[in-house]
Amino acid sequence: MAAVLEVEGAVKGFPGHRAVDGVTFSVEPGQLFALVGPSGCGKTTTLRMIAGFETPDEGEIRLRGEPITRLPPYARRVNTVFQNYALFPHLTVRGNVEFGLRRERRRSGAALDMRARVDAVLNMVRMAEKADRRPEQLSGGEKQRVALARSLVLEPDVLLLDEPLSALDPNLRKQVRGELKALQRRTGVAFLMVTHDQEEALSMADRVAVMNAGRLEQTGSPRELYERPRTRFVAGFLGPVNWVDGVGVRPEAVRLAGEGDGREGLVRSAAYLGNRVMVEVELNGGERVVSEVRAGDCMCAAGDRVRVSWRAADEIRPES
């Protein structure tokens, strides 16, 4: 199947800063991929030269095949939801919607239904009934979807989501994963999505590729670069590790016991966190490492003498 964007060596400096050194990945059609990495890994410039807001001092942007790197922005289809948004206070949900489309027949001076399609995507991110209303009177989950909306009336090959949900609270940033995922699948289009939380793009993409110091570490599925990641950046960007003896094992995957195989320590700390509790054993040789384990079954206390051990399936050794 053939790549819906491509991104070939792309490099973007700026004064005293190379923010992107050699980035190279593709998005396939229908898919969500997310690039990942902490603050200043270049993630967001990456996307910015994608959407056409930054140009590429090096390297080549393709969509469906075909070079994009000189366009401008309203030239290229592909749509970005930003952070905070950016719906106009002034108009309506609908409006809103409305406001993209508008432009785009004035520039094209093409006739375009735009009650039909306004009205689906309405229907689509479920906001219909709210269509009338204007965005200070909408919850952080509802704007986000005026927003998508917006974007997905235009009918972009790539949409573009800069931290689409770091605007919500923790607990509406859970409920609005599984809405944002499910949207994604029912309209088919590519979404590639740049987040700081690992834990997001674990949950939602089908790829993810990781960045640090402007370059990607390792591009994979979710489950490939948590069990199998090929640096210890990107194990430890991506979740706890402990490094025992030079190798690396999950806390979920040490198991505590009373005795039996494994090796022996002190328990310094039991956290219990609600359906988990996390406790920290300090071995015998002075290595300290972190288990955790399910509430019901955490029978230790900090005192207590237990034995750890891990399958040797489940550990981590990164290339470097």
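We call the rigid core the largest set of C-alpha positions that still match within 1.5 Å between the two forms. Residue numbers count along the first chain shown, from 1. Only a predicted model underlies this, so the values are computations on that prediction, with no experimental measurement involved. Compared with the form predicted in complex with the partner chain:
- Relative to the superposed rigid core, residue 89 undergoes a CA displacement of at least 2 Å between these two forms.
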The other form holds:
Amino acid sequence: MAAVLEVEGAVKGFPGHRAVDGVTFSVEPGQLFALVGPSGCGKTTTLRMIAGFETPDEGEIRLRGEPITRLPPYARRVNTVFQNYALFPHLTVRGNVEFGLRRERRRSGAALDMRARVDAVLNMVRMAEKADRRPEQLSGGEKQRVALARSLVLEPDVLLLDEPLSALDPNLRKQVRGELKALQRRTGVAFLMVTHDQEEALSMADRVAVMNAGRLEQTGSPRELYERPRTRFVAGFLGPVNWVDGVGVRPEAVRLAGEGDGREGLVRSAAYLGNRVMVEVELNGGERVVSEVRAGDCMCAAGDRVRVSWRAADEIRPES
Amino acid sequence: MVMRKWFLLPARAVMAALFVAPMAIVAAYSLLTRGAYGGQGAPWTLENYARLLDPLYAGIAVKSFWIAGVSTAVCLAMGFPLALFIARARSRKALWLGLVTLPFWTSFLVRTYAWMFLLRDTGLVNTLLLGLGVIREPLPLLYNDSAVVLGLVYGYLPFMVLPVYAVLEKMDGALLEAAGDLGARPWEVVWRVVLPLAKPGLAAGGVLVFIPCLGAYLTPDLMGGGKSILIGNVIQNQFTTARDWPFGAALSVVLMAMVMALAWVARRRGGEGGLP
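Next, report the structure of the form predicted in complex with the partner chain; the form predicted alone has already been given.
Whole complex next, starting from this chain.
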């Protein structure tokens, strides 16, 4: 399938530093693609170049095969859901959703049933009853749904989402993850989401690209990245890792036993977390290993002697 | 909050002494009769208000509103882009704002005379144009209505720029990006997002410019050259040359009532924060 969006060798420098340093990736139609990395890694700048708010110093951006690198934002069939949603405070929910359509109606000249389209998209995000409210009267989650509706009504080739969940109440975030993904599936629009939260990226995206210091470290499915990270950075960014003799192993893959095979160690601490226990073991060589075990599987307490082992298949061997 | 009452006391005292009391005096004078040699006294009368019905004064009122309206419109047209430019400037905001308020550093009278030196028949502009051979006779730049509007716009433009700037400065830049993202061309962004958001500032600026323009007497007197008589000049005349204080007071009361009615309308239409 031809990619709907391609970013090729994008470079963007600001006075003093290179925010984006040669980034290449592509998004397939209907895909939920997550660009994840620590703050300052260049992911938001990458998104802004695709939206047209920044112009790359080098490289090319293509939408459905057509170069859009130097087009102004209004000429791109790409829409953005902003981090703080950026709803127009002087317009109602309906007015916000109509904003882009008015333009379209004028351009096409055809009599376009604007009201029906707005109603349909407001129903889809469950905001039809609040169509006459002003943004200031909405909760964070409702604002987000209006921002989504405002963009989706224009049927963009790609919807860009800048940290879509960060402005929400933490309790709401997990629920909205599922809703957002369901919306993406229903509309079939390709989503490109920027986030600093690796759990968000892994749980929502079909494909994830991990960025660090302006470069893409690795791109792949969430599972590939988590289980077969190519760099130590990717391994560590996506979840905790124990590094033993240059080999990584996730805490949940570390098995503890009273006796048998494996390396000998001394339990330093055991933190009970309800459904699981985090056990920190000091190996005889002095290295420390954290093991995450189900609460029923471990009776160990600080001071116990244990055997530590893991399957070779669970080992992470980064190239760098 | 028993203390609140005491904190407000100085402001209340000032308002009562310097605003309410003089207004009451003006209102009282407007009901007196003019004495034979100036001065005023009994009997109480509404005669001064009846004199206002003379079409002469209606014409002057219409002209005053027209001049003040045109001046306000020009201030809006010039002040909005300037305020937007300063609010969106990435650096040197303080410098631009300083330049806007710079004229306040000298007296308004001096600045008005400076304009007259520039515009009169033997002024800088005409001398230059004559010297360059662009024109043969001096252009009538001074002593007409346009000169009055120029003087008023020059004098009151900062009162438009500052409130509009204050509103636009608080505007979230992401809104402009969002509008562009949704397909709006730059001019549409201004028309459909910036202008509506600037409305409270424009309303406040409009009132701050229109009201002093309506009562202005110095600028029309000096730059209009006596040909352009506005309400302010008539009032001034009654208190000085004509020595008819009761009639001047009646004019002042009517002008004040009109201004208050306008301010009230602007406040209702501008919504919250519409007026300082």
